[in-house]
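In the block that follows, a single chain appears as structure tokens, in the form predicted on its own.
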Amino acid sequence: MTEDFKVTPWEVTGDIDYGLLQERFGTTPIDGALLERLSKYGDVHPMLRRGIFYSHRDLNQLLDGYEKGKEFFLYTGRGPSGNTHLGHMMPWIFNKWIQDTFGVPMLFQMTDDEKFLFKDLTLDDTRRMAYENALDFVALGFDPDKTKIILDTENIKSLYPIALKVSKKVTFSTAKAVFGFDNSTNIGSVFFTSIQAAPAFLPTEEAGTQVPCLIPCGIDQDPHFRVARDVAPGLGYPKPAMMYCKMFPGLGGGDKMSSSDENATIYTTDGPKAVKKKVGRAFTGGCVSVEEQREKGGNPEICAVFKYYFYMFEKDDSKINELADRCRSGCILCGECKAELTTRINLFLEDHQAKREEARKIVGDMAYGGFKWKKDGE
């Protein structure tokens, strides 16, 4: 990308210029006309209204087919390398809205193989984390009758024939250009993009006719699906449509919440004391002293606390605008914002953690192909 930021499926660093990223990846803005079209199906999600999900590929074409009676399916996923945090949850919440709005099926891929290949983890590690992450996904309330969880190492028999077809169409030259691989890259990593493409084409294989696919995910995953879209027509598969979101910010002020910075990351398993401590340390747009902030006001545009309201913890646009105005005018201090955000996050997590425990009862029923979670993951 540029020297200032880097965005790949495995690494996001620097201050991201999302407009430039969209231009470089060649995706299309989600504009006012598309938002108006989506409003016909129900209330437009705040993540769309606020430009969090901001870019797409072929969404209009997907809706054209849907309006003619061609049902699509959703596909998204998670690379299980650690505990689930709010940054992982954000696009899943949006996927839940899509499923509820359009009444469509969902495939959720857990890429335990990917994290084994790209990180210093064992397959037992990634398998165990896949189960824990799946609980968070199921706890959001996806329709259990229309949602299936794929675990790559368990469902490889279904994925592998499709992945082989994809891999035959992707050259090493393309993989190097798209993903930055070099001679030190293990060959499993080079092959993996074919595995990630496979769920997008799985219902087409099963139905024997083209089944459209929509993938709402972070824009950092675009390289995988550019490759998948390029090879799809030659294999008789429909190109998956895409909806891309910006990265959920970290409390330290970075553009992406990262598991590597535990103090700036809110995990779904965090307790109230941990949340209070982390939010209390958050980067803000405030001034050095109370007096100066009352006089000059704060800057919500750079404030991690404000961004948490904006991305996830305040759905009312008028209240978001009011909070920004109060910050700029000095009517509210950073400590007050942090205290309120701490309360909201803890209320969210209290409810989520209860649902997460309930999810243990049904997560097995949602396993694609009926695979059984290992004993250490139950």
Ligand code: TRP
Given for the second form:
Amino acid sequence: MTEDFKVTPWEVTGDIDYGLLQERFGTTPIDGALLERLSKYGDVHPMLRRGIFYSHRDLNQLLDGYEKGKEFFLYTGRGPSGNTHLGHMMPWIFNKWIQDTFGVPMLFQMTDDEKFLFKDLTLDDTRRMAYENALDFVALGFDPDKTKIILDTENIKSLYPIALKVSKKVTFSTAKAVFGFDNSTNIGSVFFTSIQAAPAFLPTEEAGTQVPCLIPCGIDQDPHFRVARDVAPGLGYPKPAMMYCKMFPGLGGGDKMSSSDENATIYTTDGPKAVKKKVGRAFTGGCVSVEEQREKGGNPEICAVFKYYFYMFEKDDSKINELADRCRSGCILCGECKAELTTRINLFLEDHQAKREEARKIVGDMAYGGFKWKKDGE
Ligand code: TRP
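With the form predicted on its own already on screen, would you show the form predicted together with this ligand?
Time for the whole complex; same chain goes first.
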């Protein structure tokens, strides 16, 4: 029997069965018909074609509105608790593709309050991390004229009236059932979901008319948005549409890249040597000896290295299939495959790190309401 898995906004454990998770959460598969519909707007992103962004809520309704001339906005976010790693970047890269494809505005929420409440960090820590993480977000090239970054403790004045309205509609018993809180949970955590809901409704409050919202993010965030969607109609807000992705795998073979395993995690600030070392130690689907692998072949299904190509570093479908075939037939060995991945990750990071430096110049302009960032060493 496979071990049961757990997926909440704060904890992901076990072998995730994404089909079952979708059933448990009650989200809808992104199927062939929906991919077909999306292909009308441009080349469908590999993360969609490959079932990485695999599940949604109300995407068809959102597109119906869009086709009738109703512009939506994008919303996603980051809890600043440490350095950005590739797993954080994956959904942001997808958000950037949506922004380019539909030409829509974007709100990015940085929940320094959340990470203060849920982790052993000071507010000073989480605010400084927010600045560092924001550089990674901005480096991806979001349209500076259409993108705003919210930092909760700075923008609370705009969020609070909305959060209050949301919180009045959510009972403690709902929060316990959805998030697994108990009597030892601090009361800030119990309230927090209403803060994460707020940006989804902020443009509606600002415009005084319903502005549709699309939230592409990891499926672990669904509990928050289930609650937000439930209360929206009663508050005169549109229910946000959702697009959910699977978790970005760790190099150790786990289902989710996590900062709790530093050696299996690639940070955006890692240098070439660190990447080489981490990829070198990655869990693979290879055999114990070269002879055996030449004879029996490897198993890309379970291989962390293969997953990296599949999720991010090989966008060409025919090439990814060819790689899987060459692995299964024993044609390519793990060493070679790892060396090539290391090269690709390092090229990506070199380019990203240069853009990250450039981002320092514009991240200030992207602060919602013009707040001032707290930087390291200040
Ligand atoms: N709670 C998220 C995290 O821990 C951060 C977040 C805030 C977020 N708003 C969001 C994520 C909207 C996705 C969509 O990382």
